[in-house]
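One chain comes next, on its own, written as C-alpha cells: the form predicted on its own.
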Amino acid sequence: MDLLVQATLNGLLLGLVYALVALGLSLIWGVMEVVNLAHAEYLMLAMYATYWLWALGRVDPLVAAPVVLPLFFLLGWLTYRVLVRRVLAAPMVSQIFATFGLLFFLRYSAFAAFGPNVRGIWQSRLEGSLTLGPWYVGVPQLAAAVVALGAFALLWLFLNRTKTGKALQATAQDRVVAQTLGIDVEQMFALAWGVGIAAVALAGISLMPFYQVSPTVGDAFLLIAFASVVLGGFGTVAGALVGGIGIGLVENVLGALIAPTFKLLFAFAVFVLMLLVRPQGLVGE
C-alpha cells in the first residue's frame, strides 16, 4: 500500500509538470490548428537559458522566471511572425515540415552553442524532500507541481476574466466570426504563440532544479506532451491538465506495480487507446 501511495504522489506531481508542457501546446492548436512539432525545443532552450543564469550569474531557478519568461513569449511572438504566418493558409503537411525543420533548427543551434554534453544545477534553493509519514515527497517536484497549477490558474483567469482573454477564445472558436467582430486576429494568433512558448519555458525553468539538459532533451518531452494532450483533449486548457495528471499517474503507478523499466511504454499504450477508442479525449467534446 506505502509503495502505492508513494507512485500516487509521484505521479500526481510530475503529472503537473506534464500538463505544463503539454499546455502551450494544447493552446496553440486549439486557436489556429497548428501543430507545433518545435515545441519541446523550447523547453530545452529555457532549460539553456535557466543554466546559464545559473552558472555565469548565480541566479537560482527560483527567481529565474522574470528574466525567462519575457524572452520566450517574446520568442513565441518571433516565431509565428516569422514562420508560422506564412505558411498558416498552406496545406497541413506543410505546417508540419515547416515546424519539423524548426525543431532541427532549433536543436542542433544549441549543439552548435553549447556542444553534446548533458548541464545540470547544484545548491539549488530547491534540495531535500518532506516527509509524510511513511512517504516523501521531494521540494524540487513539489515546487514545479505547484508553479504549474499557478499557472493553470493564471491562464484560466486571463481566458475567461479578461478582454484579450475571450477575444483569444471567440478566435479559437470561429476565426472568421471573430473577424467580423472586430478582433485583431493575427495579433491573436502572435498572443497565443506568445503565451505558448512562454508556459513551456515556464516549464523548463521548473525542471531544471532536478533534471539536467542537453540539446536532445526535448525528444522525450515532446512525445509525452502529444500523448498528454490526447489523453485529456487536443486544443482545451482542461483537457492538457487532465491528461497531463493521468500520463503521470499512469507512467508512475503502473510502473511501480509492475515494472520501472516499461513505464513509459504504459503511458504511450494509453496514448494509441486513446485514440482508437475516444480520439477527441477524456475532456474533449
Contents of the next structure:
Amino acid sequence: MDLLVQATLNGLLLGLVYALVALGLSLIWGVMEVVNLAHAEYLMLAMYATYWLWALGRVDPLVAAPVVLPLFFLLGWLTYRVLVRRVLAAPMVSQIFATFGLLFFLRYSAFAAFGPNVRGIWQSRLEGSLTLGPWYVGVPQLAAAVVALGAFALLWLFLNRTKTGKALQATAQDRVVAQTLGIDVEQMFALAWGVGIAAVALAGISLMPFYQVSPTVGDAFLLIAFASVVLGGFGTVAGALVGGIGIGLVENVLGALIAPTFKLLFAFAVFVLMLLVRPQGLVGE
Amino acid sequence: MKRISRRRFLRYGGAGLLALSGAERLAALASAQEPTIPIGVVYPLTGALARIGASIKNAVDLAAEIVNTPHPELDPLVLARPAGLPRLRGAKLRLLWADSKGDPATGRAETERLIERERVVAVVGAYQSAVTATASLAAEAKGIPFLNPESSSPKLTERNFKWFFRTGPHDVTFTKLFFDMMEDLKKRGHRISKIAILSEDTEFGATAVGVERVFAQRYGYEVVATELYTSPPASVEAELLRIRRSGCDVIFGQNYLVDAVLITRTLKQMRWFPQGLIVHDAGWVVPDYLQTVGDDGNYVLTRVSWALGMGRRKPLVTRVNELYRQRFGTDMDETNARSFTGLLALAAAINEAGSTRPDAIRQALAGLSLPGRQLIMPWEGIEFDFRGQNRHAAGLMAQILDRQYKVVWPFSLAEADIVWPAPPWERRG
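The structure above corresponds to the form predicted on its own; please give the structure of the form predicted in complex with its partner chain next.
First the chain shown before, then all remaining chains and molecules of the complex.
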C-alpha cells in the first residue's frame, strides 16, 4: 500500500512534466496538423538556456522563465516562419522529413556549441524533499508539477477567454472557414508554434533542478511525449494533460508493482493498445 | 634556340636520373633509421561519452610521447628511458585515431578502415565493452592484434579469440573485490546479508549483474532485488522504491553519469541510504559526478583499478601524474591510467617482437612479462593467460570521502579508514 501511494505520487508529478512536454506537440498538431519530430530538441535547448543562465549568471531556474520563455516563443515563431511555412502545402512525408532534419540540425548544433558533456546544476533553491507520513515528495518535482498545472490553466484561459485564443481554436477546427471569417491563419500558425515551443521550454526549465542536460537528452522524452499525446488524444490540450499523467502513472505504478525494467514497455503497450482500440485517444473526439 | 644533342641529353638525363635515384635511396635510408609504427586507436571521441574519450586520448597520447622521446626522469616506467623502440632501431609509434562515437557498428567499421586503409599493425580500444566486442571482431577477422585496456565485460576474453588481449581487470575480478571487502567488513562485526542490484541494461550492466548473482551465491548472500533500466532513464524512482522495500543492506550499481546523479538525488529525496552503495566506477568516477552532487556523493564505494593516492607507496604514479597535469591541467583518472598502461604494454610487446609483423607482435604479447614496478598500476605485472587476459590485473576499493576518492580497501593499502555503514542523510553535514 505504501509503495502504491508513493509510486502514484511519483507518477503524478512526473506525468505532469510529461504533459507539459507533450502540450506543444499536441497544440501544433491540433492547429495545423504538422508532427514536430524536433519537439524534444527544443526541450534540450531550453535546458541549456536554463543551465547557462545559472552557470554564467547564477540565475536560479526558479526565476529563469521571464528570460527563457520569450526567447523560445520567438524561436518557435521563427521556426514556423523560416521552415514550416514552406512545407505546409507539401505532402505529409515532406513535413516529417523537414522536422526530422530540424531535429538533427538542432541536436548537432548543440553538440557543436556546447560539446557532448552532460551538464547539471547544483545548489538550486529547489532542492530536497518534503515528507508526508511514510511518503515523500521531491521539492523540484513538486515545483515542476505546479508549474505544469499553472501552464495548463493559463493556456485554457487563453484559448477560451480571449479573442485570439478563440481564433486559434477556430483555425484548428477549419482553417478555410477561419480565413473567410477574417482570421489571419498565418499568424495563428506562427502563434501556435510560439506557444507550443514556449510550453516545452517551460518543461525544460522545470526539469533542470533535478535532471541533467546533454545534446541527446531529447531521446528520453520524445517518445514519451508521443505516447502521452496518443493516449490523451492528438490535437487537444486536455488530451496532453490526461495523456501525460496517464503515461507517468502507468510507468511508475506498474513499474513499481511489477518490474521497473519494463516500465517503458508498459508505457508503449498502452500506446499501441490505444491506437488499436481508441485511436482518437482518451479525450479525443 | 639551342638544340640539345642526343648525346648530351643522354648524358645529363642519365646523370639526373642517377642523382634522383640516389636521393630517393638516401631518403629511404633516412626513413629506415626512423620508421614509424602505425597503431590504430579507437575510442568514443564524440557523442555522450566524448568527455571520457577525450581524457583517454590525452593519456594515450602521453604514453606514446613517453615511448617516442627520452624520459629518463620516469625510470623505471617501461620504455620511458630510450627514444622510440630500441629493438626496432628507435622506431617511433604513430597513433591513428578513430572515433567510435560510442557506437558498436561505427567502432567496428572504423577498426576495419584502420586495418585496411591505414595498414595499422595493431589496434587499441575501445572503452565500452559493447564497442570493444565488435571492434575486436574486425581485428580478429583480419589477423591484427587488438589490445583492450579498460573494458570490463568478462565475456570479451571468453571468446577464444587469438588476437585479443586485455591488460585491465574485468567484472569478475572487480566483483570479487566487492565480496572480499564485505567479508572483511563482516569480520569487523558488521552484518551484511542482503544485496540489491541497480544497473543499466547494456553489455556492461547486464553482464555485471550476472557475475554479481553468481558471486552472491558462492559467498552466501541473498540478492533481494535486481532492477535494470535503460540509460539515461527519465527517473529511477520506481526502481529505488522497490529496492528500499526489499530491505537490502547494500546496493550494487552499474550506472552511467546521468543515472548516477539521478540515483544520488533520488536517494536523498527519499531520505534513505543503504549501509553501503557499492558501484562499478563508470558514471560515478567521472569528475562531473561530484561537481554536480557535491557532498551528497560522499560514502559511495567504487571499485578502481588505479588511484592517485597510490603515489605514496609508488612514487612513479605521482611523477607520471605530474607530467600529465603539466600537459592537460587535470589529474589522471582511474580509467585513463588503464588506457595509458595498455598502450605501454603494446609498445613493450612490439619492442620485444623486434618486428612490426602482426603475427610477431601477437607472439610477443602472448609471451609478454612486464613486472609491476615498471607500471603505474597496483598490479604485480602484466602477463596474459591463454585467453588473452592479464592474469595480474586487480583492483582496489575507493570511497568518496570529503569529495575525494580515497583507497579504503584492501585495508593494507588503505589511505583512509572506510566509513561503514554510511551515515543517514540527517547526520551528514
